[in-house]
Amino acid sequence: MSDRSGGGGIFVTGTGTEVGKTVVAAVLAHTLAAEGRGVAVFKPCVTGLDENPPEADHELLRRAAGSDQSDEQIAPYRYGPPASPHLAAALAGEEIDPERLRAAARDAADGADAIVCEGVGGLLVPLAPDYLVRDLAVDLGYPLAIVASPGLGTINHTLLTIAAARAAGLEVALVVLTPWPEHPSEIKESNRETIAAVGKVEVRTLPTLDLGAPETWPQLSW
């Protein structure tokens, strides 16, 4: 375990949608909880609830952390359509309030040993027309874990995300490639090595997990 693990909090972002951010955030939270830490979780906005997922993102985060936070405390904004947060809010006749997000994140962290925050999509996704996920990450000030696919194209996507983060003064603590196969191809091994070398960042891997059996999850820290 890194000696930085649980040092205040971490912000989990990704190179895009459906790359495994929620799973990585859940594993980070579960690792801390398994060490006996009091863990809070936070996600500014959840969309796509109309699709009736088996378990919504905020529900998985809460279960992984062993948290008793309410839906509202974990995810202040929750919408049905599978859309960008700013559009999902507009379809509901609302606009996401950045100050409400900042206050909710502060409240979630208050009294916890550590907080795991998960963004929405990638860093440049708008939460409101003039407020990006990256802006929230900067306001919260936590180091980043960047989640990416291990396959073809990931070098460019991941390095662009690292560059966008560092341009805003954010610390990139690690990159997590997932789902990592038991027998990775030469391409995937090269992707991992190249991202680490060019991005000057620690790169970890995470296999496919049984989300119903957190006791089988590997540890993941920063």
Ligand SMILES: Nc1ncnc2c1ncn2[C@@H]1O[C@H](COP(=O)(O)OP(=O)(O)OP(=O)(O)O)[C@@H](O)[C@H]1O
Second form
Amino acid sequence: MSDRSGGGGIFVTGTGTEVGKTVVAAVLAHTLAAEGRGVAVFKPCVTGLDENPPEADHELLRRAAGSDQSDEQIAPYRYGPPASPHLAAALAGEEIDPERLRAAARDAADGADAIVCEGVGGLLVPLAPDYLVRDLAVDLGYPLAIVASPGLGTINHTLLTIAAARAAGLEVALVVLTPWPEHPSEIKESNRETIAAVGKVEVRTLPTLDLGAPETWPQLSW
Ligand SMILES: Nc1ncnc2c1ncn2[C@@H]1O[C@H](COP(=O)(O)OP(=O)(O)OP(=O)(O)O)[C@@H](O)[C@H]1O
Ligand SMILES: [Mg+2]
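So the form predicted alone is up there; where is the form predicted in complex with this ligand?
Let's see the whole complex now, leading with the same chain.
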């Protein structure tokens, strides 16, 4: 599969948890689906289901992609406690099996024209005690989209994530700053330019979206 121009696959990571990975992954998936492609989505592990989020990550991704994958096919490991995957698995008396993740992602990709994967937390979050999100990204081989906040502190977090990605041989296709205000401050504009210049990376922005109205979302591809 080609890994450019919206074909193949992309792995959406971020500078941390709750930065907008699911939103960005959903927009990438929706863009591909709107072009008429069959889109699969994948998330190795979902935690925090006990907290009754309005829509869990795998559900929002499935809807955005127009996919008919099952919960199991999108997210092979799903846990109630809002904990890191390795801890949530341990609390359930399990350990996440990297081979099961790789096989599930391969199966999902085989059934589609393109696949959008969302990581968990940031790149160095353990899925199993000796298997990080970054290891899965390397095993899957897709380029990365790195999601980050626009505001103060983001230069360091984003450049650290880019460095951790490139140290493992991963390609960083783009950085996405979200949510990007209609009238960005000088700091946010400077953050965007600085990350692009120092990180030698393409930086895009995503405005605040109505998550319930995908037809109003902008297009985003890599
Ligand atoms: N462009 C945007 N438009 C609307 N809401 C946004 C946007 N970017 C981020 N958010 C909001 O930020 C919050 C976190 O977003 P999201 O759930 O995508 O983060 P995440 O990185 O996937 O989190 P997790 O680590 O739990 O998977 C959500 O409440 C989401 O609605
Ligand atoms: Mg998410």
